[in-house]
Amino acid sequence: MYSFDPTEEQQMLVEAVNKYAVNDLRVAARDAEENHELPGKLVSKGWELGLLQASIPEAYGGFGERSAVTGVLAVEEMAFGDLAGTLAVMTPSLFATPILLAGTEEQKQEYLPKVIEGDWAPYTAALIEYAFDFDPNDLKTTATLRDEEYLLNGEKAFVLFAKDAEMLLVYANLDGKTQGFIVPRDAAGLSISDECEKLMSLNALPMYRVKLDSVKVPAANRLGGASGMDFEPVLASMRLAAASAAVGVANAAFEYSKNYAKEREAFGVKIAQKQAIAFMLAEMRTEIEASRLLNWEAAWKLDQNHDDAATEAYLAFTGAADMAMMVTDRAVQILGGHGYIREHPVEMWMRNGRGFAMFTGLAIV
């Protein structure tokens, strides 16, 4: 049976990430959102925490072993500071972690050291598509095998740092199954939009549309080689990352609105003493804790290779997405008129919270 107590190493990591989240990410978040740019030094400092490096074995240039539980703990803590900064710091994981999970030995030896041994570099992945019925297991982007090469055709959305990416991991439908393909940024037929995506939130993150017009990919660049990959554990890891980030953002909104309610007076009484406010805060905290525990359990099951790990990850993700929207919306309500103005961060967190339903594929643990 698993324990709810983090190990000594996990606790040290959580404390280091929390310090970075509160003292660096939170402080820079508003300006980054307004200026549509994250400071490079801020991202580099997060990279230096070594979250990805600690999940890669020494054989591939890292100094640890992957643990989904450790990953969700770290993502939640970092997202408590700022979601955009968290996704930026973690972008190289979108490329490296699937290779670690599903790549051939040759792919691991070739690509993982390149990603983790140097400074932060924009290695990224392209999963999300523009479709009202977008399903990661039924992609519209296709891969077709021809003469020992794969031809990729389709369009991807919200691809982090695509404009400057050195490599992209592109997911496509091959004979009804989602498969990954390692694609160089300068591949013929691959084009990237000139302008960033325009979204309600995450304006500090550069995200682009990517089009693939008969992009030729060598057979050796298919993730997992000729036999391909099992996409289920990768998708589960993406959902756990999104759920963890949702818990982190929701917890930030809860803590901020709780502290505000304890200080703000109305008719001579702290508003936290008002029954309506107190009930809202209690329900917010309850839902956050429920999502957190469901996410931890799903991560533990993924680490233990339980048969229902993917199902648990899906439940954790869908529950956390709904929870984040509820909690961040109520945080705005608790602040009243102050919740709607940019002097306070809760309106930004609410905009972030609205997007979690579509954030699968923007992070991975």
Second form
Amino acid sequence: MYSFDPTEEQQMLVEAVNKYAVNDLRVAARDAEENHELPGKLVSKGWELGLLQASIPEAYGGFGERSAVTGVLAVEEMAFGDLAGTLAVMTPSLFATPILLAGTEEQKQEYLPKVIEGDWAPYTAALIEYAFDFDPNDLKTTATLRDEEYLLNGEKAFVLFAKDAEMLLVYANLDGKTQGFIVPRDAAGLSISDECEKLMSLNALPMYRVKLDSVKVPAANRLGGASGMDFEPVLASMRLAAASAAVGVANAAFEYSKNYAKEREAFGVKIAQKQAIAFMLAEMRTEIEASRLLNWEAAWKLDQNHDDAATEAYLAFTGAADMAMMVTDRAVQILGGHGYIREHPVEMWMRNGRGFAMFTGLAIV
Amino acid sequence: MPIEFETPKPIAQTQFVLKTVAEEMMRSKSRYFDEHEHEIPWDYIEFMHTAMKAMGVGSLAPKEKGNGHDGDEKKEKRPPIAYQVLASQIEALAWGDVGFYLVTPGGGLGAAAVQAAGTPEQRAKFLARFAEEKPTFAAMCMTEAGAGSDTASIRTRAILDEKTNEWVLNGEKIFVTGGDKSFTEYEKLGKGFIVVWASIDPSAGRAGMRAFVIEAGTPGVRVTKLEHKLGIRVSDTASISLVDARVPFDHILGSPTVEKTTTGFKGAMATFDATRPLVAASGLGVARAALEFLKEKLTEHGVQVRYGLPRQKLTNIEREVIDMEIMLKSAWLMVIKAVWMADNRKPNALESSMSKVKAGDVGTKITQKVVEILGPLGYSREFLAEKWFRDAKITDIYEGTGQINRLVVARQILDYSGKDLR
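Having gone through the form predicted alone, I am curious about the other one (the form predicted together with the partner chain); can you provide its structure?
Okay, now the whole complex, with that chain kicking things off.
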């Protein structure tokens, strides 16, 4: 059957996330962006919503079951508040969720409780590389097996909270396949840039370059053990996180510009009463809906282990990146000159909007 | 029920049959009827009527069963899916040929109006005929030369003759899809009807608008013209004139008196909330036909689409194909959501119009892009791509143009009336 009703639990969760997004994240977003810092309390409060904790079974210290559908609902709602804040709150998932999906029993036992039992702690992952043709399935960072150890070589970019991280999940190319490796931050040969990445947006987030110079990783730390992991569902989950965050940010821009258009007068009427503006808004709303439904379907397929779940997630992600650019650009356009001023959030959302095409690896559902 | 995207069994089970029908009965004749406009595809009509009767489907119009209208209790409590089934069937038939789909016997938009705005007695009286011996059609007459999307400026008048208790209608209707087959009495067809929109009180504006069921052959009503069109040529598009056409009193859909509200008009618009996603579905059927054809040709020529690669690594053709798939899939989900809402009696004016906006865009863009990418193969009448390009264009025009639907969407999201946003 087809159905578009979230469960009662999901609705309650979405409402709780919405409150946090609107009352906390949104309020703090501009200062965080300008001051290059997210208040620690803000992130802990988001962590206490328990999104990751609720996706991990009791056996590993959590209190629920992972659902990509629930994930996309929650991420969209949180990103409606602020993208940087959302990525910060969810950073530990980058480490934990792939372990949950692809780790060995020992790896789950060892790491999952550590990540989720206490306060928010910077467990992170390193996927992105600094290259125009970066491809998660064709990494330049390599892993080579030598004497029952893996040697990691290469450089990672945009690594969230790397400086304070306890552990990193590093993705590397092993015989042509992307594999994950659990690496402590103080591993010999691993160095982290002094300065943070300087990007067009997400300035509130500390992101770093991570160099790997013959970093030795014990065989037991390869995600999934000796036989390794299937990267496809992990990548699909990352793409869906980016896609649902894109819908959230786009929706924020849509709502804001819609409300502005209903207030702002020109030529004796509200500008929303002009078809030129009204039609833009209608198209924004339509494309947001299109993306959202594609995300939901892909997430549902992922939860059902459908054969084409990964392709669906790829299509949802690719579409959402375009949609977010279109919608956030139009939000700025609707505000006109005011949209260009940093007093309004739309310019920030437009900078976010361009990023989704390259944000695979910064979040996971 | 939680969020779910499993194709319902009744839909999945008929997909194969519909595909066969589309290929054998429609595609094989697509070109002939495109080039012989105004000929009637009797084989198709008779085949479909027989097949639908055998399947116990009297009409493609949403039936009372499972729709909750007549309060008939189902044995099991399954969620209603009548509109979902219908949207899927229409998509599948339009994949075969969107013009042929319009020539599928059954109630079409005329029956949909009776279904949406009629009393139980009217539904019983007018809808039973579609399950009878001969294939039967019904059509909706709304548009006039001076009133397209602006349906409130309809000039056709209906005046009650109190002596005979009949309505007397005068006016000129154009662009009546299937008007000829619904009204003209062909030997091979059952007696159909047309649903004519007219004003019973022009001073009341929209509040005075009503629909009237007019039986085929009614004196004073005449098919005056069959249009020559860009596409969907197998489907007749009629002009119908009404000169002192007399209609029994109980053929009015909705209240015969005018209050100064717009409920009568809103009744008409509610019909469109139900039917817009269905027309959207037909646009997506053509679009899927075109996209699948393109992919076949690409495969024949050894061009692979590498899903999963970042955009920067894709060729232009790969990007185009992937973008078209995104459009098509998401537009289909919007249709399904809109009809799912209709099935579950959730107000769907916004979703219904959004699905039409999106499908109108997607149908035209994909068919245009496919012709472009196929180059001379796309432009040649040897293949059907160029025909689908012409056919698909109508789906962004009828049942509300893309622009009028944007207006409806905008009013919904802005919480504006027609006065606030003209």
